[in-house]
Each structure stands twice: as structure tokens, then as C-alpha cells.
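Okay, so here's just one chain, in C-alpha cells, the form predicted on its own.
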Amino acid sequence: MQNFIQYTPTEVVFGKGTEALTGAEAVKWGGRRVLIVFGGGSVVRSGLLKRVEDSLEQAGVAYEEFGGVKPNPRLSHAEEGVKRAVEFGADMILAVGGGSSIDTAKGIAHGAANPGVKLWDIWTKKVPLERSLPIGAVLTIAAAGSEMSDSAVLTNEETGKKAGINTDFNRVKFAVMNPELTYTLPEYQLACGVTDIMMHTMERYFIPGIKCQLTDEIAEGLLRTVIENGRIVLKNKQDYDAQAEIMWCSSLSHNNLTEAGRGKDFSVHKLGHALSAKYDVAHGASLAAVWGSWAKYVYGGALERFAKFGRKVWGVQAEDDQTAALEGIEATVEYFHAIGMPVSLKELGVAPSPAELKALALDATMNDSVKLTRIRPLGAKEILEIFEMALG
């Protein structure tokens, strides 16, 4: 087992009508002026941005309403959320909706503790990211885990590049979850959200050469339980014990406690970044589609860990561990089949051009000077090979 740190600072407000309780959170923890960032009119029709305003309201907390986040956070739009933060004198974001509002609030926040300085240079590191702003989050979709996260990915359209940032101050504050916020979300939009999920995790999970058996435990019965509610909510979006098992397992795939001690690899987000940046496809969609080519070029280089995954996650009883791990890839690539995820490019609905390809290999690699999987290094040249094999 490696070193390592453990940091989850949020509170965690969970279970039925708990948005009822928001202002009183953002008061705890320092909230009197409110800047609410959220997406569609999906909010607003259900009346959750009501009783979130109403919960705001009772607390004594002023605010007001920033919307149009849209799937794909974009970078401009997080630069006219910091303006109209900074202009109201906001002094907490509260992100109402999924990942992309979540992300979006945290571009806000650090852009606006920060008037002057341009927040794709935030972003890039190219200006130290010293304080931000608290924030807060009232979750609507179990996906990206951004809840509890300490990262947060925008696009910036100017360059076509999608990019995340890591820092301690993308931790949010406070963090309200009602399972019944999900009831009327599409079904590709919960299979997304599994897909993601699970993704967060796998990520982690394939690093060979690490003995990590609690972290292993706690990642394999995290994948366990999402394939199996997942199956229930894509048959009965009602069903709240299946929706609160999938939003629990959102925040605890991404909060980092399925990496101690193994660290991570997201190298499966990096081909699916590329992808989301140029085609503006679903994130969770874009990393199905790429996923099972990925496996099956890098397996045996960690053979021994996808033969692991395929016994322990999905039940396979082949002996021998080359079987086991090709088993448990495809059960794997059947299971994002079965739940209407594309497991190619083909089926995600985009046909790039050979040089369309070559371009999204160097994208994902930040033109050839970085090397993707902690298995073995993956350069451009690989990583094309493996676009190339997902075609379909």
C-alpha cells in the first residue's frame, strides 16, 4: 500500500426533502449573499429552485439567480457567472443541478475570488490558485461525483480544449442529496450518470503491482451495487432505495477513498475528454464508447487486476486469470450495452476522419508530451491505435 492523504471535508446532507434545508447550510458554513448556478429550466418547472430560493429566504440569506450551464460546462459562460458574482458581492456559489453546474459554480468561485486574473490561467496553473469562495451544491443527478470531488473540468471553446483542475478549494462545503430529485431525469441521462460512475472508480482499480485490500473491497462492492441499481432505476426511475444507493456510490466513487493507497489513472477521461471537446457528446457516453478498446489493449500489461475485476465484480468463474479478464471486459462492455451506452464511436454517432483521429490521439495526450496509463505508457501513436479500434 502507497502513502497516502485521506481529505473529505463535505458535509453530506442526505435523504428525502432535504433541500429544505439549504439555506440553514449556507449559513453554517458562512453564506449571506448567494449567487445560484444552475442549468435548464428543469429546476424551475419541478419547483426546486423555489423551495431552494424559499430555504434561502427563511435563513436571511440574499441571492441571486445565474442559469444556462449547459452539459460540456464552457468556459465563457463560467466568466459571466464570475462578473455577476463579484457585481451582486456574492460571498458563497450554490450550484443546483448535476456535475456541469457543480463544476461551473467552482470555476465561479475561483474566478471571482480572484477579479483580474483570467480563469482559463486559473485553470492551467499558469496563476496559482491561492483562495476561492465557499460553495455549496444541491444535487440532482448522481454522475460525477463533482459533489465531493476535489476537481472540476470546463471546455474552453476558443482552443476546443476540455480541461480539469485539482485543488482543495474545488472541495465543496456542503452538499445536499435527495435521491427523489432524480425521479424525472431520461433514461439516458441516469445510464450516463452509471457510466460515470463505475468509470470513476475503474480508474483507479487497474493499477497494477499495489496491495490495497480494504480499498479494493470498498471499490469492487461500489461497482457491485451500482450495476445492480443501476439495472432497477433504468426499469423504475421511482424506486428510491435503488436511486439512493447510485447517488451515494456517485460521491464516494469520486471523493478519493477508492484511490488510497493505489493512487489513480484517468486515462479513459482523457481519450473521452478529446471526444466531448470536439463532438460535444455526453461525458459518460464518450467514455463507454472508448472503454472496452482501452481494456483490451492495456489488459495484459495488468493481467492479474482485470482478472480480479472480472471474479470479483462480475462473478466470473474461469480459473485461468487471461480468461477471467476478457470475461469481465466484455461483461463489462455488455452491461453498458444493455443500459443503451454506446461502446463505440460508430454507435456514439460520430465518424472522425483519419486525420479527425490523429487529432484527438494528440489532443488526449496534449500533443504527444505526456504518457497515459500508469499500466504502461500510452503516447499518441497508442492511443490512436485504440481510437482506431473503437471505431466499430
Contents of the next structure:
Protein chains: 2
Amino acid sequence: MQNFIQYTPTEVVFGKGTEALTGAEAVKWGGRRVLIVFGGGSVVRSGLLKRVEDSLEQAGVAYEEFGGVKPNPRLSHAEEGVKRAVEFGADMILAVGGGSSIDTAKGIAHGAANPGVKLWDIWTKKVPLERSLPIGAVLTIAAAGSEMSDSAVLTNEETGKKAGINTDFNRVKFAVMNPELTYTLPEYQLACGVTDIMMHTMERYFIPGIKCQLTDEIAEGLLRTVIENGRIVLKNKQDYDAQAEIMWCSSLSHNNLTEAGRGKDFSVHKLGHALSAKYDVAHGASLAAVWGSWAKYVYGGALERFAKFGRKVWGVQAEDDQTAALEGIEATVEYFHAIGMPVSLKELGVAPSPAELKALALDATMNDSVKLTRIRPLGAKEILEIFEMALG
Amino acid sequence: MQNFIQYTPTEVVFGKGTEALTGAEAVKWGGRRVLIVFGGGSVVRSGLLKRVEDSLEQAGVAYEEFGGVKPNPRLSHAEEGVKRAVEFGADMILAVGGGSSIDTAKGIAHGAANPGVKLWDIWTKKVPLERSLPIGAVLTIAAAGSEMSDSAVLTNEETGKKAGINTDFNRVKFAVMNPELTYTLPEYQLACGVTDIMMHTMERYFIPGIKCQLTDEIAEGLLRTVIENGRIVLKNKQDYDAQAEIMWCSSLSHNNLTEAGRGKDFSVHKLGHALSAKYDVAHGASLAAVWGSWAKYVYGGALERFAKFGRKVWGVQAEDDQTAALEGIEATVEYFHAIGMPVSLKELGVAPSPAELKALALDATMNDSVKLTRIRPLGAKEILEIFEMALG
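For comparison with the form predicted on its own, provide the form predicted together with another copy of the chain.
Every chain and every other molecule in the complex is listed next, the one we just looked at coming first.
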């Protein structure tokens, strides 16, 4: 086991009707003037935004709305939010939505606490982040895990780069999590969420050569849980327990618990980010589209890990590691298919030319300046081969 | 799944040599004048106390020593600590030790922040706790889980009562956890620790009628991990990975993660506390001595849970729940025996008279005023029957 730091200070308020506690939570964590960050009309139409605002009002908290967050959230939109937060004199940023709204709220909080600093300079670490505003979240989709994670991802439309930063300032103070709010999500979004949750766990699991028994147990149990309940909610979106399991999995998959003593990799995310930035495809789908090709390309460097994954997560019986590893990969790809996810670029609906494929490989590796995965070093040449395998 | 709040803000700094980071952590969490709380001479003899003090000095932190904590820590000693903390002008209380030192540090922190208030009035909730001092911990034994829990237990020697309080003020700000520090512990203490960790998990697991799949997966995985590594360290105390697994299990068993959506019970702890307060026996041993009798008494009220426990934790193959439940209980009792724990009062070395047994049952149920366990209500009469079963 390697040395590690585990720090997950977010207060999770989980269960039915918990959005009514938003106002009290905001006050508890120092919010008196709250900028509410959300996406499209669904939180308005469902009445959720109104319920959240009622709760804030009852707690004596002033608020202002800032909507318009889109999937793969844009830097320019977060910068607009910074202006609004400063004008309003916000002392807390509250996301009502999923990962895109929460990541935008994180960006706004950092920007509003550092007026005059360009947000992208914080994202690219040109300017060190030394303060931020407190952030709250009312979660409406189980997927990104941003409600407990230390990461936030924004897309710079000018440069076409999608990038994340990891900092404890990204830790949300409180996360209100009512699984009932996910009942109305389209199947495709539910499946994207399940995929993202699996990926957050798997992107930590395969790193070879480090013994972490409890961390493995948690990761394997989490994967079995999200896989089984993913099937259930796609048949019945109003199964409370199943939606609750998925939502709790989303937080624990990405709050560092599944990496304790081992660390993380996140190479598949780099491929997915390159695709999302270029084609604006859904994050979860972009990961499913390349994961199988990535896994088949790298598994030989972590054979024992992939074999364990096959046996523990998918119940593969094969005694030799080679077979167990490949059967586990196959079962994962089949599962993605079964829940309606693409497992190739073609199924993702993108058809890059050879030149575009090369550009994607360069994007994913920061112009071939970094090697991806802790399983075996992958530069732009190797990533290109994976993208080619994934064409479909 | 029931509604729940999960709040585990403790920063865990885990791994080899991490005690050297104590000073920096103290400063990070606001400590400039630190009262160091510890037990006997072992932290002195091992050089750990010196290393911690060196680290504080290097970080410019003033400190004063307050030793003498004993197992089943005493209220009067904590009150003495409060005086010392106030005299020293401490702004942080730092435990160097196990659960007893950490719980004493918690008591001192609460007392020092509320001068003039009797500590036991806080413990009995006569005076509501509204402020405390920040607490840090350098852990030397994996057992109580106090390093991440919201609970603290003290024994009032005047009344003979051992009682705990649960409050977020009991959440340690930072916990330095170096598994190497546990290499020198006596086998009996290691086994007591393993038992306590198992018990913290089991005291949440058996509550029937609530579906919590991920919470179950975590609990079962944690139990398998601590059971297996308990066997390993009793053969080789210097197995770093095994000690590390047990230490990480100790924190996660008791930081509320294993109760998310289900809650907790802690009825066996009530029996153990009555025994420890009366006979000053080791906490873990007191739990092992009564658990089997408790389980055989109550399992019919949670048959499906006990059967699942047998199958998932102990690999019991029996298809009928009755057999699987009983085999799981038997395997647990055999395990306690195998690691050198008592499984009866006789083996614990206590021989209460019938009148004393009755008094213990009254102590455990606060004079028959509360019913124990969420499996089936147990008053003083039923607890007496369990104690009689446990006589051995």
C-alpha cells in the first residue's frame, strides 16, 4: 500500500425530500447571498428550482439565478457567471444540476474569489489558486461524482481544450442528494451516468503492482452495485432504491475512496475529453466508445488486475489470467452495449479522418508531451493506435 | 435505503513516516499551542513522542505533554487535562495513541473550550456542546476508529458508568496514521483491535428490513479484509501491508460509511461497556466475550441478514437461511477464539454473582429504561439472559 491522503469534507445530505434542507445547509456553511447555477429548463419545469429557492427564502438567504449551463461546460459561460457573482456580491455558489452545473459553480467560486484573474490561468496553473468561495450542490444526476470530488472540468472553446483541475477548493461544502430527482432523466443520460461511475472506479482499479485489499473490495463492490442497479433503472426509472444505490456509487466512485493506497490513472478520460472537446459528445458515451479498445491495448501490462476484475466484478470462472482478463473486458463492453452506450467511434456518431484522428491523439497527450496510464506508457503514437482500434 | 447524512471531514494522512508531518498538519488546522495527550511509556520508549515533538518544533508549534491516559479512559483524568489545557492556553489538543488517548483528547477539547462546565454534564447532555477546540491524532493502534468517528467514550469512576457522546465536534481535524507504529503492540491488543473493528461493522450490518447494497458490499469487504489480515499480523506483526489494511479498516468501520442508509445499533457495545466499567477489562475482549451469546439470542429477528453475513463474510455454502446464519455465528466465535479472544465471561476472567449479573443488565439498559438493538427489543430481563448464556 502506498502512502495517501484521504480528505472528503463534503457533508452529504442524502434521501427523499432533502432539497427542502438546502436553505439550512447554505446558512450552516456561510451562505447569505447565493448565486444559483443551473442548466436548461428541466430544473425549472420540474419545480425543483422553485423548491430550492423556497428553502433558501425560508432560511433568510438572498439568491440570484444563473442558468444556461450546457453539457461539457464552457469556460466563457463560467466567466460570465463570475461577473454575475461579483455583481451580486455572492458569498456562496450553489449548483442545482449534475456535473456540468457543479463544475461551472466551482469555476465561478474560484473566479469570484479572485477578481481580475483569468479563469483559464487558474485552470492551467499559471496563477495558483489560494482562495475560493464555498460551494453547495443539489444533485440531479448520478454520474460525474463532482459533488464529492476535488476536480472540475471546463472546455475552453477558443483553444478547443477540455481540462480539469484538482484542488481541495473544489470540495463542495454540502451536497443535497435526493435520488427521486433522477426519475425523469432520459435513458441515455442514465446510461452515461452509470458508465461514468464505472469509469471513475476502473480508472483507479487497474494500476498494477500495489496491494490494496480494502480499496479493491470497495471498488469491486461498487462496480457490482452500479452495474446491477444500472440494469434495474433502465427498466424502471422510479425504483427508488436502485436510483439511490447509483447516486451513492457516483459519490464514492470519485471521492478518492476507490484509490486509497493505489492512486489514479485517468487515461481513458484523456481520450474521452479529446473527443468531447472536438465533437461535443456526452462524456459517459465518449468513455464507453474507447474503453474496450484501450483495455485490449493495455491489459497485458496489468494482467493480474484485469483477471481479478473479470472474476470479482463479472463472475468470470476461467482459471488462467489471460482468459479471465479478456472475458472481463468483453463482459464490460457487452454491458455498455446492453445499456445503450456506444462501444466504438462509429457508434458514438463521429467519423474522424486520419488527420483528425492524429490530432485527437495529440490533444489527448498534450502534443505527445505526456505518457498516459500507469499500466504502460502511451504516447501519441500508441493513443492513435487505440483510436484506430476504436473506429468500429 | 433510509435518508442519511454522511460527514467525515477528517484529513487522513496515511503511511510510512507520516508522523513527521504532524507539525505541518497542526499548523494547517490552526494549532499554535498544542497539548499532547498520551498514555503510558510506550510512546516515550519507542521514540514516537520525540519524533512528534520534533515535528511540532520544526513547524514552530509550542506544546506541552499530558500523559497518563489509561485504557477505558477516566473522566477525572480528562478533567485534569482540561485544567492543563486551559493553564497552557492550548488552541489544539493532539492525541498520540489509540482510542483511549483520542477520546481523552476529545473530552479535553470540549472541556477547555467550555471552562466552568463539568465534563460529565456535557457527556450526559445536561449542557449542550456548542464549541470545542480542534483535535488532531497520531494513531498507534488500529481498533477504536476514534480517529474518524464522531464518538468519544469516557468512564465516570464515581458512578461506575461508561458512556459515549456522538457529536461532529468529536471529528478529529487530522489523523496521522502510520501502520509501522503498530509493529510493537502485544498480540492481545492487536486481537482486541481486530475484534473492535469487526464489531463496529457488525453493529451496523444486522439491522433488518432495509436494502443498502453498496453499504453491504463495503461492510462485507471490510470484514473479509480485517479477518484475513488479523490472522496475518498475529503471525507476523511486521507485515506492513497487513497492518495497513487493518488500520484503514479501523477508520472506515466507524466513520459512518458502513451505516449509510441503514443506521447503527451498538447494542453489543452497551453490554461491553457495562463489563468494562465494572471490571476494567479490555474493550475488544469484552465485546468478543458476549457477541456469540447476543447473536444466538437475536438472530431469529434478522435471519436474512445473519444468513447473508454467513455467506458473504465466511463463505458459508448452506442454502437455508437458518443453517447459514448459525454457521456464520459459529465461524465468528471460532475466529475470536483463534485470535486469542475470550468468547465467554469465564474466558474474559470475570465471574459475576447472580446479583452482579443483574446489575450489569441494568447498567447496560440504563436501569431497564431503554430497549437495546433494532433487531428485537431487549430490556434488562433479556440482557440478563444473554449475560447468563455468556457465563461459559
